[in-house]
Structures are given as C-alpha cells and as structure tokens.
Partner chain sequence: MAVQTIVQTVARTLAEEMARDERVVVLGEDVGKRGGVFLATEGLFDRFGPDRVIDTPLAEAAIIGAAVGMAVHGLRPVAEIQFADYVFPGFDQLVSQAAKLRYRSGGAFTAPMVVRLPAGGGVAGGHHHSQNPEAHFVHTPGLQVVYPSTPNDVKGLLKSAVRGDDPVVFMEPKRLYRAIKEEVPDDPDHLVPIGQAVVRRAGDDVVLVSYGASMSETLRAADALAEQGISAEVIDLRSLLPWDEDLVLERVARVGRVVVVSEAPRTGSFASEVAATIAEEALDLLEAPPVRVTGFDTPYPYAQDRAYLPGPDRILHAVQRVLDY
Amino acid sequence: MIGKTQRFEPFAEAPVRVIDEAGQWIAPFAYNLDDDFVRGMYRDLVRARRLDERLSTLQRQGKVSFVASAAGHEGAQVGMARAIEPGRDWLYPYYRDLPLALAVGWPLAEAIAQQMATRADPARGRQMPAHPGSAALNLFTVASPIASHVPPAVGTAIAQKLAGQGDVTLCTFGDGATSEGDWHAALNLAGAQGAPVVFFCENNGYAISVAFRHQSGSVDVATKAHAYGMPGYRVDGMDALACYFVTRQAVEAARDGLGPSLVEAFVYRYGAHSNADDDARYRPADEVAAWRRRDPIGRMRRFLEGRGLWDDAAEAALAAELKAELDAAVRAVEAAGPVPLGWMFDDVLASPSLQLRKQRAALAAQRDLEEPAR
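For the sequence just given: structure alone, the form predicted on its own:
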C-alpha cells in the first residue's frame, strides 16, 4: 500500500493518474499493491457493469421502474470503496452509487430486490429504485432530493470527531449537487468544525442535461475547497487505482484529525441520466464515444494483463461466475413475490395511530390486505 510519506498535492492542475489508458503504471511512486487486491477490484468493476446491464434489461421487461445507470462511474466508486473500512466508517452515497454499495459489501440480491421492490427488499418496497441503504454497513439510505444527504453526513462526521475513535465519513454526490445550497452550507460547517469527512464528487459533466459550465463560474469543483478551508484533489475517475490512492490519502488525513477534504473525480455516464431521459438532445455521440475509449474496466484489465495477473481464461471464468450469480439472485428476488399493499402501514409508528388504523380499515374495505409480516 502507499505509505503516508507519499502524498498527492492538493489543487494540482492535472488530475491524478496512476495507470494510463494503455494500462501502464505511470505513478511517481513504485507499484506495491497485493495481486489479490487489484484482481478483486477488477472483479468489482465487472460485477457492477453486469448488474447495470441486467437492471436495464429488467426495466425494459417492466420489472423495474427506474434505472440510473452507473456505467462509466465504476472506477471512481470501486476505488473509493477500497479506501474506507465498511461497518466502521459511515457512507453517504447518492442514487448512481450501486457499484459503491456492492463494493463495500451490500448483497447483490438485496440490491436487485430494492430495485424490483419484492418481498426480498429490506426496505419492504417503500423506497424508489436506486436508493441503497444498510444499517449493518453504516450505509445511509440514499435520499432523492439532491444534496440533502450532505449536511447529515457532516453531522455524522462531527459526532465521530467528538467520539474520538478515528472513524471517518465518506459522502458522494454528482456535480449537480454542488449547485445546491445544502452542499455549500455543509462544506462550510465541515471546514469550520474540522469534521473527519471526505467529500467525493463524481463529476460526469452534466446535471441531467445541464453542462457543468452552465452550473458554476469555477473551472471545476475541487477549486471550491479553497473557500471552505480544506484541500481539494482532482483525480481521473476512469482510473480506479488513482481514485483508491487519492481517497485513501484523504481518509487517512481525516482519521489523523486533519479535517475534511474534497475529491473531484472526472467520470462519465455512458447512458442517459435515467431511463426517462434522452441524452441525445444535449450531448454529441462523438463525446460519448471518446469517453468510452477511456473505460475504467478495459484500462484495469490491460493493467492486469500487462503484469501477468489476468488472461482470456480468467475473463471467461469471471463472466460465467457473474452470470450465474445474477441469474440466481434475480430468480430468488422474483420468487419472493410482490409486496403486499398493506405493508405501507407497517413501521410508520411504533404503535399505529388512530388515523393510520382508520386509513388501513378504509383500504381493507376495498382491497384484500395481508396481515403485517412482522
């Protein structure tokens, strides 16, 4: 692993890269990662892409209502996932972060169940798709209002600072979130309080259809860290290892009591903002094609192959393994059956109020409601 004496300078003009598009190691320090570590990262990258593709298929089949594709974001998310300690640190993701959730240990079946809203969904079908959450992993459930999760992340980090256990909060968001007032208020508070939080911006260049140049007068997001008294780092988000090293440095600094950091990863979403969006209306096809040539999965595979850690046989075995895993998970999730309508009344209050009881009775008079599952 990279030693603490090897540091990336904040506000460097060029984004940090450690492997180039050809898969060559170009970092200014010697490569010293464990072989299983980097092979595991590659598996996480491919697994996330296969899930993304399967969810799109399920959406076209009418089994999933909403998909926010993460294809193109996997390198940034898998890289940062390896820099924290799941179950110890807290994670505040946003709706395009399924690869991140999977990489920190969220079970694949739960991810699919949350998208399909069957009985297998731990959220019991009461949260919109692409909104992961896990108490066991300290994974804060994704909130739909953009940037609304950033202030609570700072609150958690301040609590961690007061506890003095060296725990850290990682908070992710897209570039569109940086246009919200919540985002600025949160970063200001984090800087003033020295909160142990790492803010990670996955800048894919568009807030739905609004290009970044129309969102801000700043040349990028990392520059904004100056105003809040914290270091800002630019990193090539299509380079999973670069994202790991930069995030790890920021996490170490937070753990050591040095306060917050802002990391900006330059990524790209290959698909539309969601299945309800037509991205051809606001970005040219050649731009998408150019970014696809920088794909984080292909780059990592070339890196592994160059070091003798991967080959076609390993790729075929991984493809078969992941297909079997996905097929089994989808079957199990579908077999669990649809969520009963009556479940909407469960867990709202510890003891159902008179109003809730009346509402449930009124609905039961029209529809057959199953008894609460628990």
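Note that the structure is predicted; figures quoted are calculated from it, not measured. For clarity, a rigid core is taken as the largest C-alpha set superposing within 1.5 Å between two forms. Numbering follows the first chain given and starts at 1. First, how it differs from the form predicted together with the partner chain.
- In a rigid-core overlay of the protein, A12 has its C-alpha displaced by under 2 Å between these two forms.
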Contents of the next structure:
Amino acid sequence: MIGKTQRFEPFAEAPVRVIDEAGQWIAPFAYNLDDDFVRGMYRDLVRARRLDERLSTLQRQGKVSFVASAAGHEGAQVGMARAIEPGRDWLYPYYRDLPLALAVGWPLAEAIAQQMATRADPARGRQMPAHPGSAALNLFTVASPIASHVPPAVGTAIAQKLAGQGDVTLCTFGDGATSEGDWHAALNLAGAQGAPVVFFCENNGYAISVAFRHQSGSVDVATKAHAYGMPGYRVDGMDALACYFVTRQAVEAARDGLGPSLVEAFVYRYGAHSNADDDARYRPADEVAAWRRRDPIGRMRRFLEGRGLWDDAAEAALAAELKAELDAAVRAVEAAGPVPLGWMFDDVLASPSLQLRKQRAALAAQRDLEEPAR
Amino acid sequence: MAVQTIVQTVARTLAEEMARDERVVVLGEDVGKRGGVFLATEGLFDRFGPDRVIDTPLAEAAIIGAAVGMAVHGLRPVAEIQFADYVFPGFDQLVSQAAKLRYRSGGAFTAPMVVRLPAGGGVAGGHHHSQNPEAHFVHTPGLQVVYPSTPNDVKGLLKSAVRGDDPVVFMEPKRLYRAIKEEVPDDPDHLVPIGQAVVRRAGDDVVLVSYGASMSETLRAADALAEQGISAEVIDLRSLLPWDEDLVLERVARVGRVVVVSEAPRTGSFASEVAATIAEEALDLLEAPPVRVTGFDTPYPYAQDRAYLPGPDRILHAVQRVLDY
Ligand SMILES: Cc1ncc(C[n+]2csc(CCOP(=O)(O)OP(=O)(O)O)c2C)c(N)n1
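Next up, can you give the form predicted together with the partner chain of this protein, since the form predicted on its own came first?
After this comes the whole thing, all chains and molecules, with the earlier chain placed first.
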C-alpha cells in the first residue's frame, strides 16, 4: 500500500486531475507511484478496451446477445479498482463495469463465459450479458434494475462496520441511477450510520437519451453529497490516476471510521447505450468526437512514454499478448458448450418447492432436460 | 386503413388521443427525442413538444406518482415504464396511491391514467427484461388490467384506457411488437371496451384461453391441432381485470374441454384464476378438468429463454391430456 500523502478537498469545483491530456503530470504533489503499478494500470485499460471490441464482434456474429460498451469509462474503473483490496473489500458494480471487474481480478474466461452463457459460466447462464459477479472476489452479482444494488451495498458496509475489521464497500452506478428512490434512501442510510462505503458515480452525461440537465436540477451528482452529510468529490474520469487517488482517499476515510463518501467521475460512453440503441437520435457526433480525444488510454500512454516507461515495442508486445489471451478464452468458453435445459429449475430456493419439482418432472416427461437450452 | 405493427399502433394511437384531447400527456424515460427505447412514442415529441411529452428522470416512483397527481389535477397522463420489470420501484405508487384513491376518498378523488408496461419473454433479456407481472395487478382492486395481442386491440383498448375514469395497467406484448402486422381502422373512435374477450377462432373439440404475448403460441398450437383434425376454439381475453368470465364460461360449457395458456409463473397466476372460475362455475358441464399451461415457478431464465415459454409443443401436450381424459 502507498502511504497517505495527499489530500483532496471535498466539493472543490474543478474536477481533480493528475495528468493532463498531453500526458503531463499536473498534480500539486510529486509523482510517487511505483512504475510497475502504473504500467499495470495501463495494461488493464488496454485489456478492457480489447475485450470491449471483441464483445461487439461476438455480438455482430450472433454469439453474444447484448453488449453495453464501457469504452470511455475505463479510466474511472481501472483507477478505482486499484483503491480497494479485492477479496477483502466488497464491490457493488453496475452493468457497464466489465473493466472494473477485470481490474479487480475477475478471470477473463469467466467474464467471457458470462457474456456467452455457456457451461463455463459460474453463474450457470442465468444472467443476460454485462452482468458480472464473483463470490470469490466479493463482487456482488449485477442486477439490471437501476440503483437496486445501492441499498444492499450500504447493508454490506454496515455489516463491515459491525465486524470492525476496517473493510469497506465500493458501489458504482451511472448518473441516471441517482434519480431512483433507492439511491437516495441508501445514501441517507449510509450517512446516518456512518457506513464505510464509497459511492462512485460514473457520470457519462446521459441515461440512454436523457441528458443530465433533464435528469436533475442539481448542477452535478457530487453536490448531492451535502444533503446526506458526506464529502463529495469531483474527478476527471478520463484520468485513471486521478480516479485512483481520489477513490483511495475516500476508501482510507471509510477504513478509518470516517464514514461514507460520494465520488463523481466525469466520463463519456463513446458508443450507443447498448447494441439496441441508436445514439444519433439524441446526441451530436462532434460531442462524441471531442470526448474521444480525451481518451484515458492515450493519455496514460503518453504519460508512460514521457517517463520512458513505454514504447512502441512494448505496445506491440502487449497487443499480441492480449489478442492471444482473448482468442484462447473465447475458444475455451465456446468449447464448454451450451447450458442444458434442466438448469433453469435449479437455485430458486435452497431446495426446490413441491410445485417446482412437479413442474420439472412434467417437462422431463416431454423433453430431455440434458438437451441444450434455447 | 393502414397496415401497421403493434408498436406503430401504440405511437399512432397516442398521437390521435393527444390531438383529440389536450389533457393527454405522455411521460417516461426516453419517451422524448429518443421516441422510447422500443419507439412506442416515436414522433410525439416533435409534434406535441416537451410540455406534453416529458422525458423524466430515471425514477419509476416519480413517473407513476406524478401521473397520479396530474390525473387528480385534470390531466390524462399516459406513463411509459421502459420494461414491465421496472414497474417495481413504482409499485407503491400504483398499488397504494392510484389503486386506492377513489375508494379511500369515497369517490371524491380519482386517477384516470394509463401505465404502459412492455412485457413478456422470448427476447433474450433474462429475469429483468422478460417478466409478466400481471398477477400483482389483478390482485389489486382499484386497477384495471389489459393485455392485448393485436394492433387492432391495442388501438381500441388504449383509447378506452385513455378515455376511461380509472387507472389502467396497459400491458404490451413486446415480443410481438413487430411480429404482427394488420390493417387497423382509421376511425379515431375505434374503441374496444375494457372487460370484453374475443373469440379468435371457432372450434368444437377444445377451448384454448389465452392473452397477451402467449396468444401467438396459442394460435400456432391451434394450427397444429387443425392439421391433426382437432378443432380448437381460441379465446383472447384481452382484459384481465375485469375479465370476460361470461364469454369464457359459455364457450367452455359448450365444448366441455379447456386449456388456459399464459407465460407467467404458474403459482398464483391469472391462468389459475381462470381455471378456478371454470371449475367452480362449470364443473358439471366439463368432460375434463381445466388444465393450465404456464411459465415455471422460477425467475425468468436467460439461457432457456425460449424453453420457458409455453410453446405449441407444451400446449399440444395439455390438449392431448384433456382429450384423453
Ligand atoms: C429501474 C430501472 N428502470 C429502467 C431501466 C432501463 N434502463 C437501463 S439502463 C438505463 C439508463 C441508465 O443510465 P445511467 O444510470 O446514467 O448509466 P449509463 O447507462 O449511462 O452508464 C435505463 C433507463 C432499468 N434498467 N432499471
């Protein structure tokens, strides 16, 4: 762990930035990170982007039914991932968080298996794509209903407080989620309880087509922290290191018993909301282009190159390594084969109800429950 | 007459009602510029503007609750919930406020409003994009619940819902949004009364009762039965609360055999209500017990998206059972 060195003021108007778009260090404190640590972050950023591209290809090939691209969100996610201790702390992500899940150690093959819902999926093909989860990593399985995971995140944080081990919970969501009643109820509870939880908003400016100014009368999300009695931080979400430092401060505060924080990272989603969306209906192409120029990956690469920590040869080697890794994972996941029909009856309760057992038996009399599901 | 899909019919019917009555407003997530994620409100924003086509924040409690308050103040709100599965954050407003307003005020306050719920499975959406939550609402006195399956009925029932005096849960079979096209009358007063079922196909050997998205599987099953020389009568309930008990009982009494089809989970389902009513009212006229073909008592699965649905094979199996009884 890196020591407690710098402090960011809550509610500072300008989003925290550590490196600028040219890759220059601009923080008011000296660079104090381990070079391998930063290179590792860069690797996670690129790896997430390559997975994102591969999933879109698989979707077009009809092998994945749904994609919610995270391109443009990677900086925020890889940054915050480094601020918690995976396997010790708890993580409550949302559906656009595949880069985060990978960055805390979710195995690539498991991630792809979840997208393809084959027998290789530890969640047994139960969820639509873009719904990570891993009990081994304390990665709470994603639920589609927006903000429904925020109250449970606070419950976990209260349990952590009672356990007294200094563990914390990190809970993410989009800007749209901050309108749901569940979100407000949860932040209020966290404030009242002093729960060790960090709320992290990935504000990409839109909830599908609804721009933030129609989402809320507040100027931004961080402002809302005032109401719940916790610090709010604004951070440049295209700056992975800034996201790391700010989240780390919030996590340390939670560990030290100082209660919850709300971090708002300004990011952008380059693609449509999902493969089912058409973003040209509601946002201008030049806005997308302008944000793409601020890309967290290019920015981090320029920073590394400026310090002599990266070059074209390293980039080429990484590209080859990631391609091989992805190819192998997709192959293994496909080879596992489709999940069987009968699996749909499992895991409803600890042991199936009398009714469900009869329903299963009735279907078994008509169809082979071992046959592939479709 | 225009040939149109269900989803086009929703948008065009809303446009007609908004043009007819300026009290009609539309609200929901992405219903404005985006035209709704299914395009069920396409064109409304450009034509009627942001005051009458309101892109709301992402909060179903606010959408449904605000619709109640608008209705009380004289508007005729039509709220879109993006997927039926996302009605639950707004459940309290629908069940505690909208449904009980007339009763608790002795009729002094009413909430004439429509809550549209795109529902049903078969779209590879898993448990949070596939549900049929009608049982929750038919179990809530003070609501009306409809679940049409054709463009004509969508037009007629949506107009009845908008023009009615009570809150209506308007379920839409999203799997059929673009699957069915038919001629829909231009008549701006084409109304289908809430509470009236329709016989889609006459037959003598067995009655198949269904509604909503499952109508398409039920009609396919009737086709397959016809090929085997079995003549199935098919009833489309269209309305679930109130439902057309009289028509169903009359037809079942004549034929003596009935299968009820619905894709919602079996236990406590609306199909159970239909079967129980038939058993209670027509037992001595039945040749076989009423049989239900339903979804299973599991959350809606992802990988088994199609298998979960009561498809023609399972319907045929049930028909065989009542014929062999
Ligand atoms: C309760 C609920 N209502 C509606 C939806 C449909 N929906 C899925 S994503 C989305 C927008 C979410 O926007 P935001 O929270 O800003 O996250 P982003 O997708 O921009 O990352 C909506 C409305 C849902 N999943 N859950």
